[in-house]
Structure formats: C-alpha cells, structure tokens
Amino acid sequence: MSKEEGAIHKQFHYFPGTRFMGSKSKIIDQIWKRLNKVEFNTVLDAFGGSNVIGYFLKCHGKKVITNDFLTFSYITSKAIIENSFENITEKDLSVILKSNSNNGFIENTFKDIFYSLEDIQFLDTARQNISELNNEYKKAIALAALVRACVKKRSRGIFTFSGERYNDGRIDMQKTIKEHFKESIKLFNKAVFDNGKKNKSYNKRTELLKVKADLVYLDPPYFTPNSDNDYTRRYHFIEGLVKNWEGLIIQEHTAVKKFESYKSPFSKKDTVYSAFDQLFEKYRNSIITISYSSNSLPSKGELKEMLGKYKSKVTVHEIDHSYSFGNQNHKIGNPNNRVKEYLFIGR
C-alpha cells in the first residue's frame, strides 16, 4: 500500500457507519476495483442512502455530489461530505446537552414504543437545543450523530416494530442514547476533512434533480416481489426526528406512530422500468453506473438492454457477495432469499 493509499484508507476508516438497508460498506473495495478503471473527476451519488459510496469517493479526491429524498441521509452527507471544516466543539456539545423547557413532543408521542423514558426525554432536550445552533454544518453533524445514536440503540436498527423483542443483549443496547450521541459526535468530527473539492449535498427526488457529473452512480431501492423496499417505513422515526416532524402527519392509529411513506417510482413494477429509462436518458452524457441485485426487476438482461439504448458499451460485473435482501425474521437465513450484487457500467 502506497503512502497515498494509506492516507485514503485511514480517512475512510473514520466513516461513521451504521446498519443501513442496502449499504455497500462490505463491498466498497470491489466496487472501487471496477470504478477505478474509469476516468472521472466529478460523481453524482443520486441515491445516497448510507453515504458510504459518496464518502469513499471523497476520500479518493473526487468532487462528490450526493442526493437522497430521505432527509436523515441528506443530513449525514451534509455533515461529512459537503462539510469540509466545521466540527462540534466542547462548547457546542455543552449547549446541546443543557437542560431546557421543551414541549415534550417525542415523549408524548413515542413513549413506550422504541426507547426508555430516559432516552426519549434526552431526545426531546437535544433536538430542541440542536435547532438553536446557528451554523448549518454544526447542526448537520449534531443531527447526524443523533440519528446514529438512535439507530445504534435500536434492535436491528429499524423502526417497524415496538418494544425490544429482538434485543440480543449487545453492548449497544446497554448504552443510553446520550452515551451513543456523545460517542457519535467524536466519530463525525473525525470524519470531517477537506479533499480540496467543493462537494454538495441535495435532499430531492432524484427524478427532479438537475446536476451534471462525469459519472452518475445509481443505487435505487431494489424492486422485488419477495420483499418491500420501503425505506420510509423502516426509518420513519429518525426521518421524523431530523425534520422535527414538520410537514409530516403521524398516523396515530399505527403501533409505531409512522407517517405516510414517501412515494417512489422504484417501489412498483408498473413504474420502475420507466423510472430507470428516464434516468438513463437524463444522464446519457455521463458515465452511468448502477448497483442492483439478482432477484430484482428489471432483470440483469433487461437493465443491460435498457442502458444499451443510451450507451455504446455496457459491462456488467458480478460482485462476489451474497446478502439477505429481507430483514423480516422469517427471511433471515433463508437460502432462497440470497442474492448477488451486479455493477453495471455504461460508457
């Protein structure tokens, strides 16, 4: 490993990851092995998700533009990809942790659903104090750290069920959200660095985004008849937390107090094909790369043919990686639910 490669590896090591559905953290090196053979200086990560791809490419000196329609994903990107200098200081942290007279919205709405009373009272306090920070990047770091703390303290990292039926006793479940938050602040501070480029983060529907880049990386929700790809349903609590539930109508009759899922053309069979085609046409002047799975629609052959309408050369790499697509209890360990990861590159 060269000195430069060592520096990149060291910086990427600071990425504050969590268990996020569809994250490419375990296969990032294999994806880079293919992308590294393509010449590009700017990249659009159009479905940022966990932001591991965007952060990895920032470490490699690329100008990175990220986007995600989930606000909590956008906030994480803003904190460590768009942001190059700002950190949360000890003074900032003391402001965030100070007692206040808040309206108790989280306690009143989510009591006895996901966390202990101590944890949700902390969330009420911290969320109000964070809203009073006047620096957009400090606010982004604080919110991203709060999101990470909530995910770390949550069984399986999702919010589709109440209680702790899947509590496996791991150390993360024994810590308070406040402890996780303070640890996460340190991690996010270390993850902030300047790669010499003016990186940018967006919080829009991908089909409405208007940006240009040498390479466009598409990792949309995978549509499959065997499992849903509803990210809002899995992560509604942290999405609401970042938005402070502004503009969201909580469905009070639901056990977990979710809100209506964001609509995506990638969530239905009758719209997923046209959604891909529209993106291919939109970015026909860029190198187009796609991560997709073997049990999803469009199929491998269909995607290759569709991309071939706009690109003269399309290659498909099968990443040596299998994972469980669903996260419901009856699907975990099911050999019929094992899939392969494909990486399409259209030039």
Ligand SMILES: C[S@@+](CC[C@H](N)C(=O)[O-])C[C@H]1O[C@@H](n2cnc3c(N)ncnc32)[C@H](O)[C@@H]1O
Given for the second form:
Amino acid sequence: MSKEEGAIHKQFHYFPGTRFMGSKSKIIDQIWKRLNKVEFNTVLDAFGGSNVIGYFLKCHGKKVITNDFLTFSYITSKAIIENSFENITEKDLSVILKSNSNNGFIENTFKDIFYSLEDIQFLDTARQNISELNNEYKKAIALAALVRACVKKRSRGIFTFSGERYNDGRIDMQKTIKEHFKESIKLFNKAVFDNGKKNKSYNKRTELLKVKADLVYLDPPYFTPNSDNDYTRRYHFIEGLVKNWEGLIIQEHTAVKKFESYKSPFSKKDTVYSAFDQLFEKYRNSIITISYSSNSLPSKGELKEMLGKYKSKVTVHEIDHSYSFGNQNHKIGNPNNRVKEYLFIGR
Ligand SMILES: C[S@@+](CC[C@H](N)C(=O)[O-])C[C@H]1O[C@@H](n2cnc3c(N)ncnc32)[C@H](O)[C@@H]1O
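Moving on from the form predicted on its own, kindly provide the form predicted in complex with this ligand as a structure.
After this comes the whole thing, all chains and molecules, with the earlier chain placed first.
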C-alpha cells in the first residue's frame, strides 16, 4: 500500500458506521475496484443512505454531493461529508447533556415501546438542548451521534416492532443511550476532515434534484415484487427524532407510533421503470453508475437496455454478495439463491 493509500485507508477507518439496510460497506472495495478505473472529479451519491459511499469518495479526494430523502441520512452526510472543520467540544457536550425542563414529548409518545424510561428521558433532554446549538454543523454532528446511539441500542437497528425481541444480550444492548451518545460524539469528531473540496449534502426526493457531477452513483431501494423496501417504516423513530416530529403526523393507532412513509417511485412496479428512465435522461451527460441486484426489477437485461438509450458504452459487473439482513433474509444459506449484486457503468 502506498503512503497516500495508507492515509486514505486510515481516514476511511473513522467512518462511524451502523447497520443500514442495503449499505454497501461490505462491498465498497469491489465497487471501488471498478470506479477507480473511471475518470471523475465530482460525484453525486443520489441515494446516500448510510453515506458510506460518499464518505469513501471524500477520502479519495473527490468533490462529493450526497442526497437522500431521509433527513437522518442527510444530517449524517452534513456532519462528516459537507462539514470539514467543526467539532463538538467538551463545552458543547456539557450544553447538550445539561438537564432542562423539556416538554417530555418522546417520553409521552414512545414510553414502553423501544427503550427504558431512563433512555427516553435522556433523548427528550438531549434533543431539546441540541435544538439550541447555534452552529449548523455542530447540530448535525450531535443529531447524527444521537441517531447512531439509538440504532446501537436497538436490536437489528430497526423500529418495526416494540420491545426487545431479538435482544441477544450483546454489549450494545446493555449500555445506556447516553453512553452510546458520548462514544458516538467522539467517533463523529474523528470522522470530520477536510479533503480540500466544497462537498454538499441535500435532503430531497431524487426525482426533484438537479445537480452537475462528472459521475452519478444511483443506489435506490431495490424493487422486488414480494417484499417491501420501505426505509421510512424501518427507521421512522430516528427520522422523527431528527425532525423533532415537526410536520409528521404520527399514526396513533400503530403499535410503534410510526408516521406515514415517504413515497418513493422505486417502491412500485408501475413507477420504478419510468423513475430510472427519468434519472438516466436527467444525468445523460454524466457517467451513470448503478448498484442493483439480481432478484429485483428492472432485470439486469432491462436495465442494461434502458441505460443503453442514453449511453454508448454500458458494462455490467457482478459482485457476489449475501445480505446480512433486510429483504434477502430468506435467501441466506441457499447457494442456488445467492443474490448477485450488479454494478452498471454507463459512459
Ligand atoms: C439502497 S439504500 C442506499 C444505500 C447506500 N448506498 C449505502 O451504502 O448505505 C437507498 C436509499 O434511497 C433512499 N430513497 C428512496 N427513495 C428515494 C427518493 N425518491 N429520493 C431520495 N432518496 C430516496 C432511501 O432513504 C435509502 O436511504
């Protein structure tokens, strides 16, 4: 490994990851092996998710633009991709941890659903204090760290069921959210660095975004006819936490107090084809790369043909990959059913 590669590797090591459905963290080296052969300086990660791809490319010196319609994804990107200098100091931390007389919204709404009373009272306190930070990047770090703490303290990292089902007694489940939060702040502080570029994070529906980039990376939810790819349903609690539930209408009759999922054209068969086509047309002057899987629609052949309408050279790379959780759970262990991950590159 060269000295430069060593420095990149070291910085990437600071990425404060958690479980995220469809995260590319396990196959990032295989993706990079292909993208590294393509020339580009600016990149749009149009469906950022955990932001592992955007952060990786920031480490590689690219000007990175990220987008996701989930605000907690956006805030994480703002904290460590757009932000190059701000940190949470000890003084900031003491402001966030100080006691206050908050309205107890989280306690009143989510008592006995996901966390202990001690944990949710901490969330009410911290959430209010974070609102009062007056620097947008400090606020982003604090919120991203709070989200990470909540995910760490949640079995399987999702919010679709109440109680502690799947609690395997691992150490993360034994710590308080406050402990996770303090650890996460340290990790996020370390992840902040300057790559000399003006990186930018967006929080829009990708259909409505229009930015310029040499290379566009598309990793939308994979549409499979028999399972849902609804990110809001899985992550509603941390999304609500970041937005302070402002503008969200909680469905009071639901056991986990979720709100109505954000609509995505990538979640329905009758809209997924045109959604891809519109993105291809919009970014026809950029190199277009797509991650998609073999058990999803459009099929490999269909997607290749659709991309070929706008790009003269389309290559498809196969990456062997079993998901650890999410839509493909039932396929794990059956070698005949191994889901293949594809990387399409259209030039
Ligand atoms: C497969 S995940 C991306 C995973 C990401 N590449 C990673 O490695 O973590 C898909 C993401 O698309 C987002 N998403 C779905 N529909 C969207 C839309 N219409 N506009 C913007 N984001 C959308 C979801 O919130 C989710 O974070």
